[in-house]
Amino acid sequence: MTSRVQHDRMANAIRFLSMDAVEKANSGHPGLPMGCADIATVLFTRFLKFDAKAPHWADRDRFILSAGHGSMLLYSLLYLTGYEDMTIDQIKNFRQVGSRTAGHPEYGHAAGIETTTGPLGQGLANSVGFALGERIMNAAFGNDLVNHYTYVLAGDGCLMEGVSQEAIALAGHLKLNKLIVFWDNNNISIDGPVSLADNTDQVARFQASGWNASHIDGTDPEAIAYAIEAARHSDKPTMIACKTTIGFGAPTKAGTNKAHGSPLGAEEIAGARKFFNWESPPFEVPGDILDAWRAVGTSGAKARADWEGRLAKADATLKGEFERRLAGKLPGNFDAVISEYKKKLSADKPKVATRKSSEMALEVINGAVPETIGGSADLTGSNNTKTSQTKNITSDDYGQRYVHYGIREHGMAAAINGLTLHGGLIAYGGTFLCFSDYARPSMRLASLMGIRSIFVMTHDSIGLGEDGPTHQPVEHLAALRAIPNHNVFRPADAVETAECWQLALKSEKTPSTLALTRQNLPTVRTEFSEQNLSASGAYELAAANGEAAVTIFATGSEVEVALGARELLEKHGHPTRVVSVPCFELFEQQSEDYRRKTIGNAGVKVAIEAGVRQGWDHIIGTDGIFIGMTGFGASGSIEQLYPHFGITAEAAAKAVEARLHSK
């Protein structure tokens, strides 16, 4: 065991790295670091299971740093412990452009980065998803195979954000007694004390929530290893509140905001040196303290190479199964069977809502997929996210593949980020596409790390109807096709939504939304197409009878309304053709010559869809026609509210027409 003179000096190394990290870049946030040094320390030389020369050993241990801010705490363990590309140079580039060392964690910028932290909350929320994931596999594969723990650092912050109640509240429900979070108990936030806005008994909330909760000294390492050691025998999960002081060691700034959010000064800095008789220059580990470090980051090489002789011993099909699913890879009739499904599609026309659609299109992939976890909150028989495959999943039975997250939009899309970064799974979660206002932080969150978390939003329209304006989405359509790399798909009928479902789950570094309807739609595409249209972002559905006067582009349940438009219009002599926009950022991506063949030269070009008009213009320009919402919706029934806003075949050909008697 490490001695405690040599304990002292280990947890010293992160506090110098950081202190001169953060003066050097002239930024950053040296208090948290200083203070949880200890607890770090303790944890990755006793317990943390990892090999810093294989990072994405699949049975690792993961460490989340939750309190992002707190970033040089991690990129120092990195540098320390040995990880290849956390150099010297990385840690004096802190926050600089280009460097892995970005202001808080960003998952593939290193290796033992294992998700984004930035947003306080999300790292906490993100856990209960990777502790879920370990579970699930473990059921899956056995303890020979998946058998780690989930260890989460976080601080007030991220204890003040309300996502982290969603989260506690799941993760206790669930049992997930191999998460184990650290609480930077410090007192301080960066208006001033806690005390200023808050006074929650943290531990008796999380008691509350179903876990193990319980005071410690953040900077006794002999009462961090006793709670850890007890955490790790326990059948809940387990919140250690650590007390610690911010920026520990500075001489007048430790305890105080000033250590939370800038540099010390050369002045504090050279006070907290001889508070802990630190004689190093910046940047400079003393020898024997760098060759423990990475003595540390060797240790897991044994339990790594065991791991490894067991999974070779496996069963060959086990075995085969457990590595393609841990490399993110479908299995190899994915496309036969989905090709298999839209013939019959094609061939049945069935006329159903897209939610439903979507129903059957997993029914089919949940069969061919086992990986796939789905989950709602609280709207499976709205969503229609649940399929024969997919029975509960329960803290006595985690060999399941369904998540009833309750309502807890916001805590649901982050687990859905974690159970995905976790690997070997494939997760997706419905509610209403209105309510993506509450998961919307994590599902950017899954686009700025590029992964492949699958967001099923139903009620995509006033088409719901009675339930009225606040639960009609007019601007999330847009809002969500705001965030980059993200593709927002509204399919049409039943084909395109095996088509658009087919494409989410092959889009391994950017994450989908469906928007789906709950009227019932007729099926549009009834020629089979072994090709799958959607993924052009945007096709050609219906020709013009003749050289094209009208184009009309249309998504989802408003196509059913371009194809009528169509008609009247070819009716009164008037060639007009319809283009299906399944997905604005996948048409995006076609070449320049295919994006404009299908936007065609049409003298006048017609977008209709029941939500606002922002992002259409770059389709049909700024003179374009718009047929769809200006303000928010009304109670009444369907048969009632596309009329009463105008988003009608005969509204449409009337706008048309007005255009091109006026031309």
The other form holds:
Number of protein chains: 2
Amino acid sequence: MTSRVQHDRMANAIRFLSMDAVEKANSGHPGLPMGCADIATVLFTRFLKFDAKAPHWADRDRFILSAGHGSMLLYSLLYLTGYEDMTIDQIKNFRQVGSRTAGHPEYGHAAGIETTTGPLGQGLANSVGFALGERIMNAAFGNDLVNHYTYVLAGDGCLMEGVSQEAIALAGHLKLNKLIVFWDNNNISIDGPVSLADNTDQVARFQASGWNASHIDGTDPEAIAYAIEAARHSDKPTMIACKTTIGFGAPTKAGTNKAHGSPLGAEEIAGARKFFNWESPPFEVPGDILDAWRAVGTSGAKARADWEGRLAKADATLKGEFERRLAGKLPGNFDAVISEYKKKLSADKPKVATRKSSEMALEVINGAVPETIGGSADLTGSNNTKTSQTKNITSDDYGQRYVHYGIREHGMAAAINGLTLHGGLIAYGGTFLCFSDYARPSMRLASLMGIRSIFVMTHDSIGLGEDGPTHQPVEHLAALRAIPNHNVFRPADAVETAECWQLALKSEKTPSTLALTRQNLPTVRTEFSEQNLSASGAYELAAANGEAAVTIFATGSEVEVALGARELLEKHGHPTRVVSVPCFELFEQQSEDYRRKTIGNAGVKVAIEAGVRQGWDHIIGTDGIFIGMTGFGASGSIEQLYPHFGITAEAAAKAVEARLHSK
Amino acid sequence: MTSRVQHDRMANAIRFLSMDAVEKANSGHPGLPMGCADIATVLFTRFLKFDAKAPHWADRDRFILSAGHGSMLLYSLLYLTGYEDMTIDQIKNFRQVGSRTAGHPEYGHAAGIETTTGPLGQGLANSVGFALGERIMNAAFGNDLVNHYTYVLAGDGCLMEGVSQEAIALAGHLKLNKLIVFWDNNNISIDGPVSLADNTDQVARFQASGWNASHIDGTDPEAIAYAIEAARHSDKPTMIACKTTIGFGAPTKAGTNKAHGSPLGAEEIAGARKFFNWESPPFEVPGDILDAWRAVGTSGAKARADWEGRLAKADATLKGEFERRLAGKLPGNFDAVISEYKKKLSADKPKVATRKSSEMALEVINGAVPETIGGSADLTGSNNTKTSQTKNITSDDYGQRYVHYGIREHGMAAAINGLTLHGGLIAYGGTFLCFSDYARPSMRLASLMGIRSIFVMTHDSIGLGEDGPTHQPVEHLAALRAIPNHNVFRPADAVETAECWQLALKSEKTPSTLALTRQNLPTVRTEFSEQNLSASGAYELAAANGEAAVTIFATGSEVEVALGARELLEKHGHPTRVVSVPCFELFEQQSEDYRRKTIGNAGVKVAIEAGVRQGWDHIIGTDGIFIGMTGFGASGSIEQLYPHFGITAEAAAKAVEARLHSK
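Shown: the form predicted alone; wanted: the form predicted in complex with a further copy of the same chain:
Shown next: the complete complex, the earlier chain at its head.
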């Protein structure tokens, strides 16, 4: 055990690296690292199971800095403990373009950054997925291979964000007792004292959701250690409310919002040097202290080696499966299974809603891919997210594959990210497309991180009918397509749905959203194709009889409408082709040649989609005809609504003919 | 006081109208109205201050059905109490196109619908704004004119949504003691028992945020009345956890999720008729019961008349101001004040960030318009939302004009909607544009309702610098523009900022978002114009010297870049005009002629915006040149980032010249 003096010096190394980096960058947040250095030092020196030389060790404890603005705390720890890619130069290049040390921790920038944080509450909400993932993997692979803790450092902002409530209620419900959250209870937010906006008794709040929670002095190493020790033996998740001082050690700014988000300035830092009796120049850590930290960084090496020994000795099948899953690779027969299923669909030609097609595809996928974890934000029967293989995960049985996330779209999406980031699992979860708005901050982070989270969004248009405009997405396809690195799939039938699911599962660096109908749709892909046609994003579904005068582009439920319009137009002597566009993003990635050919040269270009026009001009041009929505929907039956909003084959054909005649 | 028998029969009228309407529509949610009929009956018959013949009476109590899927509860009450536009035919046309009785309550469809609900948690979060609005107006106009309660009926879903935590924490902090929430504690959600996903002790949770909370039998009229009476004399907001049975009275479906969201079917309804001994045919309410309800509907007539008497006798200035504010009309000198301010700006030519321009505009506006209520989600100093006139609203002093909303973007947006809907106030609130994602569900509802909520979104691009991609919006302008009926303003300088604020304040039926920079921008509108040029959405800011070969469209901070590119191109002999596009939505509303003229016929069209391309093709065409972002941003200084992502005058000019040479 480290002496108090040693502890203090080790903690101060974090403090000064943080101050120095923020000062040099002339930008950043010194307050949190200074206030929380004691917590981090106790956690890393006495508890955290990790090996800085093997940062991806599957059974490491996870440390998640939910208060991501305090990124220098994490970067300092990674440097001090000897993570190879976190050099002192990286620390000196804090917040510069191209550095690993971005303003907020960015997943993928450096080892040891378990998730991207910064948008408040996200890390805490991810952690529910991490901790649940650990339990699920533990149930599948046993204590020998999976047995670790998830530690989170959260700030006042994390706890004020609503997503935190969704997260803590879910964690409490699932009794994720290996989840341990430190709350940096420093009473300061950006505007000033937290009391300007909040008087919540956070300990009581967490307790109300089934957590252990208690107050400690967050600057007392023994109190911190005692609390962690107790938390590790609890049957509930634990929140430790750590009383700290933001910017601790800064002579005039400590304990104020001035220490939060700006460099302290030379004078304050000089004062802090005196206060802590710290004589090293900027970015230099005294040799003995660096040695001590480096020893911490490798202190887990034996545990890691032991674990590797256990893995090596494990049953070969179990070992193979564990390694396959951790590598994120699908079972070898995956493509064959999908291909066979597609063949059957093209023969059977089911007329079902794509939400049902999705369930059918999932029935096949969940049978072939044991690592999928399904769920829904309390719309299981509507999202069709549950299959025969996915029974409920409960606090008594983590060895199952379905999560009832409750009415918590945001918490669900964040937990899905956490499950995905944990490794070994492929997580998907459902809600109505309209409520993607609730989940959006986490969906964006999945895109930014480049991870395989999958979002199942049913009831994807006015086609949901009577629930009305509050539940009818009109702008959501456009809004989701606007997010970089996010594949938005809108399949037209059961075959495309299978293809889109195949793509989603194989998309390791891009999250996917599947937009699915409530209403039944015919099979339009009646001819079997081995190739995944949806993979090109858009493809010609029906050719024109002769040189095309008209091309109609459509997605999802409106492909049927497009085919109807084509029939009318062909009948009237206007050769018309139909292009199905299941995924804008993948189409955009095709060669210019393929794009040009697929868009074609027809004199009239039409798009049909029961959403807003935004985004479609890129395909049909500004003079293209758009058949879709121009405002919000309405409450009524689907039979009323499509004609009411003019989204019919007849309306499309009429608009085309008017255009043809005006030429 | 009504006898128990009378109470039961009155409550049953709600139950049967609800069952009948859902059955006839073959769609809807009978479970809540049946379970909560007792609560509603006690509230309306004994407490709610309202006059069905004067539904817009400013001092009425508000009743907000946060669990909006139970819309038939509200529609039944409105019909029974005699609201003129809620006829029995409307009830019979439940969920049909064109009816007032949409699937979920839609603000504006019928009197008595105080806010649009359905997306869960929104009504509860709006109610904080309603209750705060009441206190603010009370502080301004006194007990004689403003003194009413806000009652909310919320379901399990409302309480599971994270936004509920933001709402209750804020309400508790502000001690909104005239806010009274009934929780329909029926233990059932769509997937089944609430225990599938939640074990939160809701009473303890509310208490932790400074509420009174207690459990009652939600079917016992006296218990309900007692709890309301106690709540009305509390110094805190109150949550009454009402134990109910979903679908109460349905013989086999009561108490199960089968009663939640589908028609009960003839057999169950027949069973319920027996259970309640209810002999009237569908849609018929026994005469004595209808009479009793109608009497309730006019029981507030005297109170209303007394209030009108007090208003008539009030000080003429106070009365005039009260009436002006309630009518939502701005002070008569508003336009003149803005015009004068613009004149000064064009002369002074300040070089400031548009967030600062916004503060300067607000300093003028808040001085001229006493009903503005400002705020920020803990980014006051960054959003520049506070002016000399707006001191903090606290639980000790509601007579001020600034709300520290805490780190609660979603709760803030919902509260802004509530403040706006309450009447008499114009509310705005700030956060970073990136975190509009957190607030989006409420921003969408402002658009759907068509109300004057104003969202101040600063740090509107990579220009925010070092905080990095988690904080840098790239898709948010597009995503917000996708929402129907939402004006997204991105002003280029202090003059446009003043104009956009003027438009936002005058936009009574469309909410506004102002996207504002962190970084300084020069004044580009150096020539004073009386006319609000931003009102047309886009306008020629700089003409070409000669017939334009190039038109550059830009918004906000990139207008400066566009002007720089123009200078380079003109120097190279390419006549170039620049069009500033502060608001896509308003531009779309201009005449085809104006649009055509403004877009012009230049051979090369360019758009410059530090966001994604989506939406711009509509102006520049598919072959237009787009200078902007193609993916997420990065952490670095603004001086690094703009060149890094190729958003510079030089890059734009180079791209144009390459195009000109290839022609």
